[in-house]
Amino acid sequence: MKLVQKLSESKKTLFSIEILPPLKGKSIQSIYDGIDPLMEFKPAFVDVTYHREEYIYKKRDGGYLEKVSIRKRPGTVGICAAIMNKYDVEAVPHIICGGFTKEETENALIDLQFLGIDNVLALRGDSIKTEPSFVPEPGGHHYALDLVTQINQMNKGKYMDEEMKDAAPTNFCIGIAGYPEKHFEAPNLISDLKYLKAKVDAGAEYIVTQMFFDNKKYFEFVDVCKQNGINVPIIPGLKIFSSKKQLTALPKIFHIDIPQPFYEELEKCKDDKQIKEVGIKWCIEQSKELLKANVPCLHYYTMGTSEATRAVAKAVF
């Protein structure tokens, strides 16, 4: 079922998270032991993050180095039909610009409709840790909007190759992301808008925010995508803090505000075991406000765990 269909159906705010595949050579059980706890909250889809290739250089005989790519987390799209197949809930790919040319993506989107899978979250992805900036694979989409277009394409019955005649459609549900406190390489936020209207006016049917930790600016985010016209759900992404290393961590790496007087509680922890503590009322409080705003869905980032997902979960729903 598309996503959008689930949302203007429920009478209610629901709830959903976001998963890692594990990494190469790890079992899918992994994955099954962070989704089984947080089954009891009925989660209406599951996003399954994808992890572009990186490329190392190996030394070799003769002093010569040889660049090698590797792909440290596969399996997104095996891992949503084993989800779907398991669990019986929507499972959504992240589709990504990087590393794909525009052929290898409609393959990859032939097969996720080969196997039932209706939803999907294109994003450009981000660069790999060998570029300052983010470079496109060659034959392959620069932006997220590209890739929005391609895949409605797919929906209309257009493929690459024009002279296909017949071609059945694709009936893919697009979701994409958005920034509260912005995109990082926008120069600002009315021109962060301003690309991520046109990705509605693309095809995308729906909005999964970054993680925030001021609702505020997820309700001021709201209100000016309003105001410039998009009018599609949109979905608060929380996480919960866990360790230390995120005071520093996350913004670096997401380019968000902690507020201060959430930092300044993370702050007086001495271990990551307290962090854990504060991080999960916080992101209590901020469900509870969120939900009494009747917002369209809860949206846990779990990074493969779910003990402090579930912790949330129960006291909020």
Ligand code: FAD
Contents of the next structure:
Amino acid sequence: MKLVQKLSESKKTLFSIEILPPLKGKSIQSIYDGIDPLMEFKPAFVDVTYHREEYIYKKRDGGYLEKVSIRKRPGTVGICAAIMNKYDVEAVPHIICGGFTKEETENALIDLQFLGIDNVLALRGDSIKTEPSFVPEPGGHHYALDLVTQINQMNKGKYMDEEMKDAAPTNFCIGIAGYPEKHFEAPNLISDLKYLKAKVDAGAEYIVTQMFFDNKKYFEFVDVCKQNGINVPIIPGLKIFSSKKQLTALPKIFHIDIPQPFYEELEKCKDDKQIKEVGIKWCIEQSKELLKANVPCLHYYTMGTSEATRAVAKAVF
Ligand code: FAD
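Output the structure of the form predicted together with flavin-adenine dinucleotide (FAD); the preceding block shows the form predicted alone.
Below: every chain and molecule of the assembly, starting with the one above.
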């Protein structure tokens, strides 16, 4: 079922989660162990992230270093199929531009369609660690906008081969990312919103936000989106703080602020156990306020913290 239909039919705020594929070599059981404790809250969908290749250097005989391309967390599509089959829940694979030619994207989308996957989150993807900025694959997409356009074309039965006759249209509901605190490369929020609107105009039907710890940022973002003609559901993405090192890691990786009152609470904590307690409490407060504001769905970035997500969901839903 298309998420946009689920969102519009639901009279109450839905619950959803994002999970990461396990590190290569780990079994799918680790995914089930993370989802099982949360099934009680009937997630409307489970997002599965996509992780592209990384380059590492391996020491070889004679002391020389070989540059090797590896994917540490493969399995996005397989995990989606497995969890749809096991839990009868909508699984949403993240589809990225990076590392894919347009043809590879087309073929990947055909696989998803054949698997019965109705929803995709279309993203540009992060740059690989050894590159200072995002470099598109030769023959691939530069921006998520181009990817949304390609998916939307396939939804109309238009594939890359223009001579292809009577091609079966795909039927994907397309989600995209939005940034209440602006995407880090955008010169300002208005410029970022211009491209966000372009993605919606190109066929995106809902937005999932980057994590934020200050609800005011989300509410302002929703208002400014509306003022700029963006009228699709905007799903807030929430992360439960779980370790002291995230005080610097989260702002660095996700380009977000930690509000001062929250920072002061976290600073007082002696260990990660206390941090987790404060993080859960903050996330419950955030969730309750968002619920009161009738947001379409509360989306939790579980990142291996399903027990903490369970504690929040228990207090909120
Ligand atoms: P875009 O929409 O392409 O925007 C990127 C930048 O370019 C922005 O600054 C925008 O303002 C600008 N821009 C957009 N279009 C144009 C244009 N036509 N011309 C000029 N400038 C333009 N990364 C992964 O690798 N895997 C994942 O699974 C993943 N999941 C995510 C889930 C969510 C909910 C979010 C919020 C992010 C996720 N990311 C993931 C990270 C994401 O890929 C990065 O934030 C990336 O840097 C931007 O992706 P985007 O889709 O927002 O890009």
